[in-house]
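Consider the single chain below, provided in structure tokens and representing the form predicted on its own.
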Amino acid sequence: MQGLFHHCILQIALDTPLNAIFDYRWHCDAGEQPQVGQLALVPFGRREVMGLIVGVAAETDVPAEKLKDALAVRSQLGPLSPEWLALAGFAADYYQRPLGEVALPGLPKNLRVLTTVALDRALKKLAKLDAPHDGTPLNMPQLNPSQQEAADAIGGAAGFKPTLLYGVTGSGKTEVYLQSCAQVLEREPDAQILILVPEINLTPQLEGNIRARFPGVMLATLHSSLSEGERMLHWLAAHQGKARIVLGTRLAILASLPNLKLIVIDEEHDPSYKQQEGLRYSARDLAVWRAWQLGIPIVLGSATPSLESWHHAQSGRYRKLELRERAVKNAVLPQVKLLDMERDKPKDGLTSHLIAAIKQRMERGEQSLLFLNRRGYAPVICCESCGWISECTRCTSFMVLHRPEHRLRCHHCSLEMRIPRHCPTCGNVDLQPLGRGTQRVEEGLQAMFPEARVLRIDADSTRKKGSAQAAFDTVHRGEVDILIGTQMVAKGHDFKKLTLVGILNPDTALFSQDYRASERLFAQLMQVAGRAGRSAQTEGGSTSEVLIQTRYPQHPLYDAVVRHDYDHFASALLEEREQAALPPYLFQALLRAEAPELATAIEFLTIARDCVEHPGITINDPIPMSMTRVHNVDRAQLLVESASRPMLQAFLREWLLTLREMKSRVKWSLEVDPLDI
């Protein structure tokens, strides 16, 4: 009977911090054998964990009374592609993480938990879901020349082309998207797409428009509001290949598509796309990358594309395509005008120029936005007898007063308190607010115009599930008259009535550190202005406006604004960059440590700096970072630059295998190609 069974030895990648394949013996008949690709759930130390099977062998160099065996192999579920396991592996090697760190997070929860109930439970309900496969798009719109052009070349694009979508903000890239998604889907019968979207807000109106247009065709999400039943049952979909759309946030990248036949990225230069904490990964850059693994066409979209895309089109890597006018008939730019606060002084926040608009609009039954990218009420309250300010006991913050829920709120820690009936230094009863958040802002509005319609939205004002689609549901019925929001509602939505936006307080980013804060702002602007005129000129005439409320109004970045000029911009932008030996002419690496004490984390950083000897890499003095003290820790950086992007990836692992071996209380990470330094 001993003699009917014999075992092997599975290879199985685990999440944990160390970086090593642990080996594990699994007792199976002739007829039954693991696939790599599975999840096996293994004992641990003193816990049960589920890991991924990233090999199967004869034998191991493990001795025999140090093997542990295999406790379950997830048979039932089919195992994960070897494309899917190279796309995991780039990751971890890139990014300079342990395997499992980087696959085993990018599975839903319930497929990772010790009992099979919930995926049991998922693949029934998958398994009586219809999975139509008619492709066959509705109510297609006629395409603009350009725009068609654009869909002919990204739907019957063959093998890897990397395509840049330049469009200026209400230019139909969304209809050019679908478009050329039903190319794809009408040559290819299994085809899946992938489609990115920076922001979870920007989901609901896109998914509508994808399934009014495929209503045959079965469309899965996945983003980080869904429930974990609701993510396994989406990730299911596309892994079985049922699901030939996947819409989601950048943890989609790591979606398991057998199919995969296009991507498409919108927003391409949004921030959002880069992970910040644990694997911080590049969602719009590991999509390049998978793109051309499995040597199929990807198109990146936006108005104000990234200066790395950029760099990449007028160098000829990326194919670029523009579309250089509004979809709409007779929708043209907004105009932007600057309104100089040093001659017209704001009341409330708002020079007397933009109040006048808003009342113009409000007159023409039209819709203004207001954009302040500060939530809360003021960004800190003072004491005018003393000086003093509420600052964060946690960190190097201050804390913002949030005054219809009565608290100072710190935004880094989420430290909270009442709002003090005096001054915690000399006993002032008289504390004022000092600057505006959109709150404050709101209540302004109100008191101004006590007939309109206003509506917030921000992250305070959007906390619960679904709060913020039907905010947005409200706006675009025509039921608010002025909207203040954040960047929440600066990209994506397409608000048919709105003619007017006013901009307050942009100008503390040209004093950033950060030398992509101009590039940031210069989005930003761009994106938000874009809100504007999206429809055709009304009968009346009247035309879209952007009024920037600014004290520097000679800036050269607002007049690029202005002129509605990306082109010189970026171009300048990347000029400036070579000469400074930036990204994208550069490559990075961030080492950053957390202690109890700054100098305890410096001096860690410090030692790591003479470690390792490196020609050809430059590697900076430590520093205290811009946010030192964040939940009373002390945090401290070593930037690193090369540039070569092999020398600095070689440099890396030497690195970290010395860094490893250290022996110290101090909390490090490293993060390649950083976004905030």
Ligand code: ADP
Second form
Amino acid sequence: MQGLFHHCILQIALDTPLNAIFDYRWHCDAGEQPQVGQLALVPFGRREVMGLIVGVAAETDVPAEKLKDALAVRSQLGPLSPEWLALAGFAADYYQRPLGEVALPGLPKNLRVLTTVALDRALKKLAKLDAPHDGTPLNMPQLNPSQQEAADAIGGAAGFKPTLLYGVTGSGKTEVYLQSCAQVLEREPDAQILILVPEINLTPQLEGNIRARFPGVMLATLHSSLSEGERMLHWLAAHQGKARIVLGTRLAILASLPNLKLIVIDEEHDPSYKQQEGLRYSARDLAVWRAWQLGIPIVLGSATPSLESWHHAQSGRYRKLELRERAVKNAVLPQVKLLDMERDKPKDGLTSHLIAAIKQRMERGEQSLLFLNRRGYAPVICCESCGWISECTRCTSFMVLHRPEHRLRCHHCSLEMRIPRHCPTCGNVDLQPLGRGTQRVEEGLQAMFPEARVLRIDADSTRKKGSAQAAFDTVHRGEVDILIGTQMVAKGHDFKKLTLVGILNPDTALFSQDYRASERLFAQLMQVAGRAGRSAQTEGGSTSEVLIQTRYPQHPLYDAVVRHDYDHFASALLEEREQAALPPYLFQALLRAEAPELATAIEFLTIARDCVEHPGITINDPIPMSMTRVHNVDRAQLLVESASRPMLQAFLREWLLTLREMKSRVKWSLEVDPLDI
Ligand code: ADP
Ligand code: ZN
Ligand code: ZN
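Now that the form predicted on its own has been shown, please provide the structure of the form predicted together with adenosine-5'-diphosphate.
What follows is the whole complex; the chain from before opens it.
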């Protein structure tokens, strides 16, 4: 050391596409050495960017005249822990991305753009934020024996204990989570708990429940609809250990939680735990790794677990706990019936049987829910005289008719136009809507039941901020007789007066090329069916019903839904997957390429396929993606498979080095453990 000041070298990870860690010089004040895990502002090209200090050294190989000075170190912010850095490092390795590209976007944006002054101000604001006052906690209901057993097993667990909480819809899983949390918080004064949910907007009840249960505990939420300022404040509260419960969506898995002691993942099978762009990570898988790294318990809850988790439970890697019955006294699972659309031809999309059932609910003052996973009025319009149909000019898909707005819209590239007055090819003025979306069903219902209060909830009806919540509140207040909606209405809600669920048109998923389609359909049907009859049986003694309209009433998938039989369905699917050598018995990665012409994309993938040796790895032929063209770009893919995860990982590492060298103009990306193939 030379006198009071000396230089050190900061090794800094930046959010750049290359797997690069850059060296910068830093003048240290005496006694104030920057620490690994702190953020530093550095010059990069012509910009100033925030980077993450991953090493501090005395020397560097970079010649002195090329070495640049770091501009500032955010020393007022405690460093990210070595465990957090290891998590980011693992994610970077596993998903084959540069560390900086994982670690930095995982932080709130404001943390990366704030000036020192603004950061100081935010920290002051946080310091003033007291833990909420110790009010009287809302009474915890008396758990039933299976709930109690589960809560004790989870809350009392020590060490890495992954638990699959397999409980039918309405079995009171939330209560189990809350009481497990209570045990942990009571036992360990500083403990932090991370609770992940698929979509926070659809589970506002949970946030309220947590606040009511733990009035003296600071709760921070982390999800994409927070403002940047809020997100930063909540993130800091977690980072400083002040927030003891963090409730968030998938992005919360990268939160800094220095005292993390328990992770809860609700609806663990939900596809929204998988990020579908950029760093395509699975928050569920990272959560399991994080729990393993910290040696803490993790609980994965679902009525229809993912086959991956089910497989782990069967093989004993996860402990399985079951809740077989509904928690509310006298509430029973709804009766599921199949309505054969060949025998009972639908009118306005509804069979006479379903119409009668809705009528019955209306008379009894109960609510009905109709589920149709297709928004808009009709998926396509056509000309009956020449056969023209409303295709999107930019995508391999159709323009959807939105009648209230008098528009045609492509749901993939957002192209919009007025409804043409006449057929663009033959001039015929009689263009017909083909098929049925939620808007059209709403119209039909209103005509059939003029006195009914019909409400549609889908992405179109809830564009304005807060409108979804307002719509759900109307249902909760009992001001709706018939609710029609997409998957937005299928999740989580606990509508007390709902005793009928009608499912329209689920058949298309039965014949999808995607081998996961049936797993998903089953989960979706069970979930929406689970909205019915959650309260005690109604006074008339009627049981709740789920009516599925189908052309294939003999299909084994529906048979399993009727019997509420996930166990056998899952076992059968797993057997099929094993025989067909599919995940979870096989590990996959997908290389995607995009180009203005399909041939260019395929050519790139062909070269990629042939450029490396690959013992133990199967590389399939490049093929166009099932939806080939989106927004004037053609897309193709190459599927890579191996029976060994480490072998696949090693191969991908090598392969990427080669691919990055190929100076191709094709835009490509790699996804590990892809969900959609
Ligand atoms: P799940 O998440 O398993 O679908 P919930 O946790 O939403 O189920 O619980 C369903 C309903 O049962 C809720 O209204 C909840 O308040 C109620 N409930 C849960 N546990 C109990 C219990 N032990 N006694 C009475 N009601 C309960
Ligand atoms: Zn025509
Ligand atoms: Zn389009």
